[in-house]
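Quick heads-up: it's one chain on its own, the form predicted alone, in structure tokens.
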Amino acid sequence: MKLSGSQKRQLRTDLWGWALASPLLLGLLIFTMYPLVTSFVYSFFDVNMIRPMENFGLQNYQAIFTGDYSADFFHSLKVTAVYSAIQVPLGLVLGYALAMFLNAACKGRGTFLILYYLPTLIPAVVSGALWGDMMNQQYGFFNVLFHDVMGFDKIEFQSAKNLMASYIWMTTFNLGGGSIIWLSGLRGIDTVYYEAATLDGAGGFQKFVRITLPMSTPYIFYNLVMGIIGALQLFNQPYILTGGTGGDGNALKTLNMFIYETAFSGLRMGIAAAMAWVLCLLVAVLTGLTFLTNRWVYYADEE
């Protein structure tokens, strides 16, 4: 079939998009679902990267809820549910609350945005290292700083009591991050809404209430969203703090560092393959939740 002049113009811009998108489409085909149904496919056989696959069925999911592994596996998934639990709700009221501060109109508002922008630039690795030496119990600059000069015990801050507190702690220091998210819906509120508040009589708390509360919503699901996938992926800051260890009595041990371990040091990677599924699912679910639950979001174009 001979092509019109047009239609040949139309196949060469075509062809032309499919080139220059083809370098993204490729990395995500090798990188992301080759993978993806890879771990899909090992879930249900013996794999241990040794030996080929064999013996297809359902062993490894059961050997994670109630064979060999669930004791470890159930104990990873509390850890990460405790984080998780903990962490989102702290990080968006701490988050939205540095964001409120540096949206006041205050003089050296921007060297303040930078100051608690510039932590989230240190790498993972580097962050969980040098936190791992500021909280050593022996030479660590925290003890050094209550004991040697104020003259308080140390305190263990790595001990299985103190150590999912202490990483939490050490969280609240990447909250610049976010807030650069908080800041731009803040920033994107019509000041019309203020000004007829203010002629209303309204003062500041009914203004937060009533308009920057409810116009924040739509960053505050995001925020939402995005940090219980967060949380439940939890890897890279616990395996260096710990070592990857998990820390003493697993104490941080997270679900991603549990199938890391089994996948690399115990080299059993359908059983590791299991347990990321059961992640995903769990991901998936929550996610899902969220979204069918969100109704409280006020989003303007709706009116």
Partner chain sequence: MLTKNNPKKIVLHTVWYIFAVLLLIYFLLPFYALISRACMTLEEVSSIPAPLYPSGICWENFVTGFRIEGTVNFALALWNSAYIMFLRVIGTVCSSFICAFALSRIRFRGRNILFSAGMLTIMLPGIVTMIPLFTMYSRIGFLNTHLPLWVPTLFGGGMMPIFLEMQFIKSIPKGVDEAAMLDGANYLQIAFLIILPMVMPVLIYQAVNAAIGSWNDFMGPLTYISTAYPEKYTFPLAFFVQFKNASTPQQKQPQVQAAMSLVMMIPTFALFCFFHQQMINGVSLGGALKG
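Numbering follows the first chain given and starts at 1. Computed from a predicted model, the values in this text were never measured in an experiment. The term rigid core refers to the most C-alpha atoms you can superpose between the two forms while keeping them within 1.5 Å. First, how it differs from the form predicted together with its partner chain.
For T66, a C-alpha deviation below 2 angstroms is recorded between the two forms after rigid-core alignment. Put the two forms on the same core and the Cα of P52 is off by less than 2 Å between the two forms.
Core-superposed comparison between the two forms: CA of F291 displaced by less than 2 Å.
Rather than the form predicted alone that you just supplied, could I have the structure of the form predicted together with its partner chain?
Just this one chain is shown here; partners and other molecules are left out.
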């Protein structure tokens, strides 16, 4: 077979391209595709480290939805759902408010932004341990401040009833991280819109509702999607905060923690793989729904 000059050139380009992109190709095959397929296969077998896969069937899915694992599975699912349903909107609203605040025309706002960003640099391992320390019943910072100094009743931050609320409160220290993304969005809004609105006699509130809010919807959308993906996979901080146990009454045992425990402490890898696929599906469905209902997002450059 004879190749024309342009075909030869294209073949050379293909070779170069695949050669240079081969790390990514191999990485996707070895560290994503192979494990993905394998874990799907695992979810239909009894798997542990000692014996090979045996007993093909739906028993793992049955175990998590109606069998031995269902109580703990639905509990963790509820923990994850409650956390996501509260933390994601709360983080969006407070983060946005903080960015609006920092967007004011006052000197020194850049310095404040950097300082507000600092808590997000605390590694999850440290913040998990630190928040456990701050919420400690006996010597924790908050109880010393509220009880010993101010004279209020002691608060059981880590009891089964309060742990989730305490943890969500702790996440507000990280608001500065999201604000950077919000701020770059707010600063990207053309001042022409505001000038025109002022000429038409619009007030501050109207400008916010009619200009600022619609123009920042792409950022709201981005933070919403990333927030959902992150919240559903919560692991590090609650794991460290509770010493790997999930806390009093498993109040902070997220789905990811329960899957991890089932796989690596219980060594029931088939059941863990089945749960991981349920989590995966959940993430896919929720982000898919967010994308499908994104008609409220306004893209200026699409018109």
